[in-house]
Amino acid sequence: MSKTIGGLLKQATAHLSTRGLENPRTDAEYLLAFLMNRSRAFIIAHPEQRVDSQLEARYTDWIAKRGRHVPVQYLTGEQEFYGRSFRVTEAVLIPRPETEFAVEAVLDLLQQHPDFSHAVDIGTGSGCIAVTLACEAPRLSLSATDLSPEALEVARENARTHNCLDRITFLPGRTLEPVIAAGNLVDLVVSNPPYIGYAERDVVAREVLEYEPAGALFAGEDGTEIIGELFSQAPSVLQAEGFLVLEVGYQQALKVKQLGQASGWKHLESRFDLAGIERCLIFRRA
């Protein structure tokens, strides 16, 4: 006889909970409402009822493999950001709130500059930051970035999805170097680039760092190599009153702040994420 919702996320929080997941109980209910096509709620309201032996298979397989640390996100396949449902691969990082901080400074830059209307997003992956540019800026025309090409057609994917893929060009290659090449200029840059140092790989959570992609997490020793290439190239491609936008990480700012004025840079304003954390920089040729 097939199991009850009650009785497999009974079984589904045990096993999550000796797997040193902190949320075992919510991943467990979130999976199986996923796979039932069921809000939370419903399933948390009726654990009574008893659910098929294919979906059963399928979510005991999930369970598994978030027991071995597998984010949720990529055996869902989705993931929401600013409002919008997108596609997630292993072939991509998945999208975080953070990133929102930095998709709100652009928008906010181009209601203060009307006539701008091209923008570069860096290390594209999901195409979170483009394509949430692209629905909320409908003016905005965009290229998008990124050396993976399994990436970028996530990305695609999720430009088609949300009905903006004529507006946004996807160019393979490293940082600003597809831009550069096609003599491009733009009135901004923004990008979540890779911003964690190989010698932080210990403290790095482990779903994030055995599954996550890890040429969208490092960039050398302290993290700051594809920032750098940023503020060398970034003057190739943005008209003269253009802007860098860029995310950082945890406690990172101000070695950017530093590596940007020793660039040329003008440090312009921060953005500080929920627990007060700078996270978004913004920039301009000084």
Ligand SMILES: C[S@@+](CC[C@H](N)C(=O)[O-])C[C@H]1O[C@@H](n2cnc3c(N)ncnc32)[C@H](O)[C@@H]1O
Second form
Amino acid sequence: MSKTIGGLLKQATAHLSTRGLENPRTDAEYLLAFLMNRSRAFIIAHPEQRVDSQLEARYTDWIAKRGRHVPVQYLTGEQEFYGRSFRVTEAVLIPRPETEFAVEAVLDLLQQHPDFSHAVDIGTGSGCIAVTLACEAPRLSLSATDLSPEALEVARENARTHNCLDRITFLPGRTLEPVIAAGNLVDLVVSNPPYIGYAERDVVAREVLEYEPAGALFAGEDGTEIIGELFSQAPSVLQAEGFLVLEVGYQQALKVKQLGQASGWKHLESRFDLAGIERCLIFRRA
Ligand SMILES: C[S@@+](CC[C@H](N)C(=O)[O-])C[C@H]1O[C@@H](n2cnc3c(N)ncnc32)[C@H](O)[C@@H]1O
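Next, report the structure of the form predicted together with the ligand; the form predicted on its own has already been given.
The complete assembly is shown below, putting the previous chain first.
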């Protein structure tokens, strides 16, 4: 006879508990609710309901993968960012809530500068920054770059889903090179670049290290390699009054501010995330 929701949850939670996951019960409930296209509240309230064998087989597969620390977002294929659902695959970083601070910073700058109309997002990944900006600021046109063609495909799909594909030009290539080649000046450069140093590899969580793309995480020995390229290349594409908005790593802000100053940038403002970490830095040419 087919299993009940309650029986499956008990089995899955027991399995995940032995695998060193932080929230085995929540993961078990979330994944089953997702597969059943129901809320977590529904599955908690209906433990006696039977689950068909096809769905049970898919759930068992997902629970085995989750037991190997595959992030839930790579199983469900989606992550919420700034109130919208984004498709994610293993080709892209899973959008993080702290990146919403960079989006907020750009939206505030757009409000203060009604003449701004063109921005670029460097290392767009899933497209979460570029697509959100396009949706939130209808006057904006954007370019979004990434070294990874697979990531750009995912970003394009997200732009299509959120009806802004016509306002974002997706450009493959390294850092600002494709934007420089296109020859357009822009008002804003925003980036959540790879910023983890190889030296910090040992402290990166297993889920991140094993499953998220290394090219989205690491940037040289101390994590500032791509940020350094942005500082040196951005003057070629930014209008004189334009801004550079960067997300930076935990405990990296001071080093990035010094690097910026040494490259001719003035640090104007920082945004702190919910954990009080200096997460987003706003620069202008000194
Ligand atoms: C930290 S992820 C950020 C993705 C997305 N913007 C977000 O916030 O979720 C960095 C992205 O930059 C891309 N990338 C890495 N090095 C790059 C480079 N030199 N030029 C352009 N993109 C790069 C990676 O492929 C990855 O998609």
